[in-house]
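Read the single chain below, which is given as structure tokens and is the form predicted on its own.
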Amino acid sequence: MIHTDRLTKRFGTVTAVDGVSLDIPEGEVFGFLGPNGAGKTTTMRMLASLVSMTSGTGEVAGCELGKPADELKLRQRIGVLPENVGLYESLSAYENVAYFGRLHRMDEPTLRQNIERLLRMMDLWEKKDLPTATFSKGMKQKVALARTLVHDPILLFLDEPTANLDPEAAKTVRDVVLDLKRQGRTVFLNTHHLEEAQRICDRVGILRTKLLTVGSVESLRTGASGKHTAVRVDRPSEQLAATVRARLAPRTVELSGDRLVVGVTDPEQENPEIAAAVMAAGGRILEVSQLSQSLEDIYLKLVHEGGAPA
């Protein structure tokens, strides 16, 4: 659905975007993460063809970036909400969509029918003729999504779309997200949320003007440290560890607190053996639990330290 190769996008002498290489296949929700300045919101509008690049090449929804012949083809098969939502405030929650239907060409009966079913699904059918002006932020968004979603769109391009909402709006966004999901559309999710990441996206990237990682969270999270397993201890000691380590080996073993960490490839095949040499050591076994690091704490690690740009 996105190919991209070293995509890159400079504004004088300043590089915002440098060598993007992406491969998003249909029906992924691709999260892409990044600080303030990172290059996210340039790159989706890259993806968008709403900005040229600078250099690279670029395939999206079957349509050749830079090429003049496939813009308007391109339009057709995407929707792309941008942070700021700029709707037509004089105007009500319906003629807002209405409008941006039409100038997709949709006809009416369609147009009709996908405005009453995206603004009943935003929970806005009732206020649907009332001026945007009077809505609240959250009101707003779910009217630009709705605008975003009119003329169905094969992939989706969301920048930040739950940003400043509150619990029970951006809930409706994640869930218009999970059923787009769920139908095989394709979304490509700039955010600043981790968490909200973390719940809805197969992949995520982290940006920072270089691309600095691709993956699952859950790859992610295993394989910036790999994986390790902590046994908390009554009376934890370093003679413990060390004799624990010694029946281990080679595996690493390392006392933190009340804790005996220990560096596992299989979990669920390893921890046995591991409890049994603890219990062997003379150690009285309080729990058992599996360690990996957040998708905070690699997010922080990357865009502070750096790390191998992917």
Second form
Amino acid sequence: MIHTDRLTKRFGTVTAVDGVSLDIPEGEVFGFLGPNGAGKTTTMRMLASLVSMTSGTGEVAGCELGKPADELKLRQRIGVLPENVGLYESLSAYENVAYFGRLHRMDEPTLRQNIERLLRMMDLWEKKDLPTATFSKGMKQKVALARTLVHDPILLFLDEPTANLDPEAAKTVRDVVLDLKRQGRTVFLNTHHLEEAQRICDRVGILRTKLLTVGSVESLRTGASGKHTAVRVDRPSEQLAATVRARLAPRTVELSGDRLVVGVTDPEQENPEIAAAVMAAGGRILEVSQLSQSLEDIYLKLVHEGGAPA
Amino acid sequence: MRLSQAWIVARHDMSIFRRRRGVLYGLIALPFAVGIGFPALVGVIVHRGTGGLESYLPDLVNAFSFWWVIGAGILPTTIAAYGIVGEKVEKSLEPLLSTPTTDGEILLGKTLAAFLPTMAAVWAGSVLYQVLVDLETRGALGYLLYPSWGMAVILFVLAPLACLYAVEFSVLVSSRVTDARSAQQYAGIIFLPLIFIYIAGEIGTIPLDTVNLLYFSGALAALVLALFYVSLRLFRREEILTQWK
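The block above covers the form predicted on its own; next, return the form predicted in complex with its partner chain.
Expanding to the full complex; the earlier chain stays at the top.
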């Protein structure tokens, strides 16, 4: 659905996006993470043909980026929800959504049907004729989401869709994204919310001008520092750690608080051996668990170090 | 460029203006105030006039007629300012630019949304003006001042050009300001050349006869084309998303 090769955008002497190569298959929810100013919105705008690329190539929803003849076709196939919802506040929810349906050349019966379905889904049908100026932030975001979906796009670009929303409104938006995922739509999601990315994205990419890494949350978590088994013991000591280290060589064994942390490759196969080694060294095991880094740890590590995970 | 797509944008913008009472009243009030006020003034002159009315009244009324050009330049600036700066304020330009609509179609739609109501108000007000002026002056002059070729040039050539000139200038200003009031204030600069012509006509320095009006039309048409070219260059999605303040 999205394929880019060394996509780059420069504004004068400033490089906003540097050589981003992506492959996002149909039906995937892809999370794009990065700090403010990392180039997430610029990348999204390039993919939506809203801004041109300085160099590189790309194909989005079957349309070639940078080819003028494909621009309108691409915008017909995609839906874009910018960070600022940008509703016409004097117009009603219905009118806001209808305007965008008409701009997408929808016939009136289908348009009416889609608006009703979407506004009902967002729990806004009863308020469809009220000016959106009277709506809460969460309600406005839902109208904007309905506007983005009204023409049944095959690919959605959502820029920080839950930013500054209360938990309930954020949940509604996330539920809509999950529903889109079930329908097999492709979603490109710019987000700051790591937990959100972890919960709804099939894969994530971390950007800081350059694409630092791409992968499933699970593969990033294990790939960032390898797998570890933590054994909590009754009386931890350096001597116990040294004995266990000798028995489990060449694995790494570190003492961390009341836990012995052992580097493993296949925890299910190796954990019984590790437990046996600890007990043989005189340790009394209280708990055995798997250690994995959170997405937040990986994100912070990558963004601050700027390198790919080990 | 698809006119139907531009028309969707224009209809949408006009539906927003209809809800802005201030814009709507301003659009209706001014042409009708002038359409009634100027003939009333002419009436006072006619009724107080002693002799020689026929020598200066036609020129005076001709100069008054030029107001419809100025009016056509004043009225659309409010609408055009709201049409573009309003979208900036509501941050609705990015969603709009994400639709399968070309930059030219959006610009044309916004131009039509400012142009059509303005010209409708100007033409309606000018009909009232012409009828009332004729009623006031026919007795004194013995003939009808309107309709005339000069007024036809004003209403069907100069006024539409002045309106387009104001809209294009508003696009230019809108790209550099962040609120509609500032856009209107800056756009006020465009009236200056029109007001100079009006004053020159009133004091008789430049007679506002049909030939001179056609010359002004040519100059204004060139200016409109130049401004249209510049506004087309400014009204490009990349420019709007990355350069507009």
